[in-house]
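One chain follows as structure tokens, the form predicted alone.
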Amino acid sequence: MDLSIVDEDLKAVESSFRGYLSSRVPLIAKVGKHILTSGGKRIRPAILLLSSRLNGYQGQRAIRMASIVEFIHTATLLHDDVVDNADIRRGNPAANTLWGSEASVLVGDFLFSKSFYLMVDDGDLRVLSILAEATTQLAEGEILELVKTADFGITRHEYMDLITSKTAVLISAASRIGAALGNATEEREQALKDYGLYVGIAFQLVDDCLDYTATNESLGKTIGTDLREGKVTLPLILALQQATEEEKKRIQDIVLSEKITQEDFRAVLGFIDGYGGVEMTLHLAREHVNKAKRCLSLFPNSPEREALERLADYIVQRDR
């Protein structure tokens, strides 16, 4: 993925977020920059610089934006593995592993209530409702997802209005505001808040794929990982759509089961594969890749609008 266009500033984004850690707590630093040293793919930030850009700004609050929206985005991280009891998080020990569970959790508070400290010191009311909205939504998809853990009734429609919550709404939110930053048309900002929502969408559809097909080593975690947790994901939901009812029972067995052994694992595999599952699903992905794609031809060609385009044909091609 070639960001070089905001490279400059993807850098001085790290360097704001390291800057915002600071805490008379050292533990908050440790936990925070632990988060942020374990890699990670910077996909919101480089989309709102890129957003702003493409609106004409070329100021310094796009640095700070970025990395609010950066700190939500890992807030939501350390608040999932210790819902989801992850031992591994982009190939490095859970922050949870090594500080406990609690620590995470309140860290994770730490940088959610920096985030609006720092949106209410910008001074902007516009920004400020995009992410108080972003932010509600993003908590519902989370509870939904623990709601619908192991729920093998949940529907297509269910389960890719869960994804918009709980991955989408964040990175739609990031184009919006570099939209805003921009002073962007009403139209404008609404396509790039559409461009975000479909790249979101896109981005987790991808990641429920990988959970099945990815090695280890290239995912950062085990694979099966969703599986194991209980969570029903599109893959999953497509082939049992398909399935028998003898079929059916089969897979929620398991699932449910208090151990999912590698040879249940690829039994499950081998049921998504022979309905297509895995295929279906990047096949949706790719056209939200198509329909983002085309939010920008509101917009005259550009490096800019080139790199939000490469962007989003990323998140299909990426192999974790």
Contents of the next structure:
Amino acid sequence: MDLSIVDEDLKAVESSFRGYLSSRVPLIAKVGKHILTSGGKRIRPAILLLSSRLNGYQGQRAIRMASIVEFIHTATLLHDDVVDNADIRRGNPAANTLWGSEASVLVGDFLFSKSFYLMVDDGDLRVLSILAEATTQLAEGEILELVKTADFGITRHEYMDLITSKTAVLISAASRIGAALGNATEEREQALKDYGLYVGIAFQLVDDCLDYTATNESLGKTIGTDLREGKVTLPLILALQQATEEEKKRIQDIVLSEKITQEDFRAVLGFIDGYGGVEMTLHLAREHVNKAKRCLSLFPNSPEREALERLADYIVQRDR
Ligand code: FPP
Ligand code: MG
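Complement to the form predicted alone: the form predicted together with farnesyl diphosphate:
Full assembly next; the chain just shown is listed first.
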């Protein structure tokens, strides 16, 4: 994905991370550095930077805000890998497998708290309000997901609501903050907020497909984690909607079993494929990418707008 127009800014974001990690407790920098420098895609910082530049903002605060949003994202990943019992993240051992769950949760708390400290220091109540709202909804989404674990009655609507909260809302906050920094009109801020929401939904739809179809190597995570954790995601929901009672029972037994073997996983994947669950989910993701791009039609053509369009396309083309 070509993001060369914000390359310099993204480099500045990377170096500000290091400064923000400094603490008298060495474990914080160790765990923080491990996850922050492990090759994240930097989607949120890129969206925030591009969105601010699209609205004519040229100052340094966009870099600070982009780092803060990535800090929050990193905090949620540290917590999420504990919740999901994940062992690999971005091709490396997850922090919880190296330093334990306690350290992961607590360093996540540090990053999360530090983010709000830095925001207060910046002093823009609009940004503070956008991120306070987004992180509250994000936590709500993650808890909703927990409540819906192994729930075969989960509807497509509930699933969409869940992924909007747990993933799309933070991405949308990034594009909205960019608009706020550029003092965009209400109409433009709304368009960018929607752009972020659509991109975020598409992102999670693809993430949930890749959990079935990617390889561990390309994804940098262990595939099949959703199924093993009892997460009923859209590819499975769509297949279950078309299945016979007998098939539903067979799949339910697998999901509820003590240990899901490779053979079980392949059986579920075959079932999903038989009903086109992954294909339909990817189709929906492409529709959301197109909606995201349409939100940008309000802005005159510019290198920033084109980069945001490319970024939306990348979401459905990626393999990790
Ligand atoms: C990844 O989903 C997880 C999220 C997008 C949100 C995680 C949120 C929390 C743990 C709660 C809030 C925490 C704070 C600090 C406010 P996934 O498991 O589908 O993706 P993955 O495959 O990359 O793990
Ligand atoms: Mg996870």
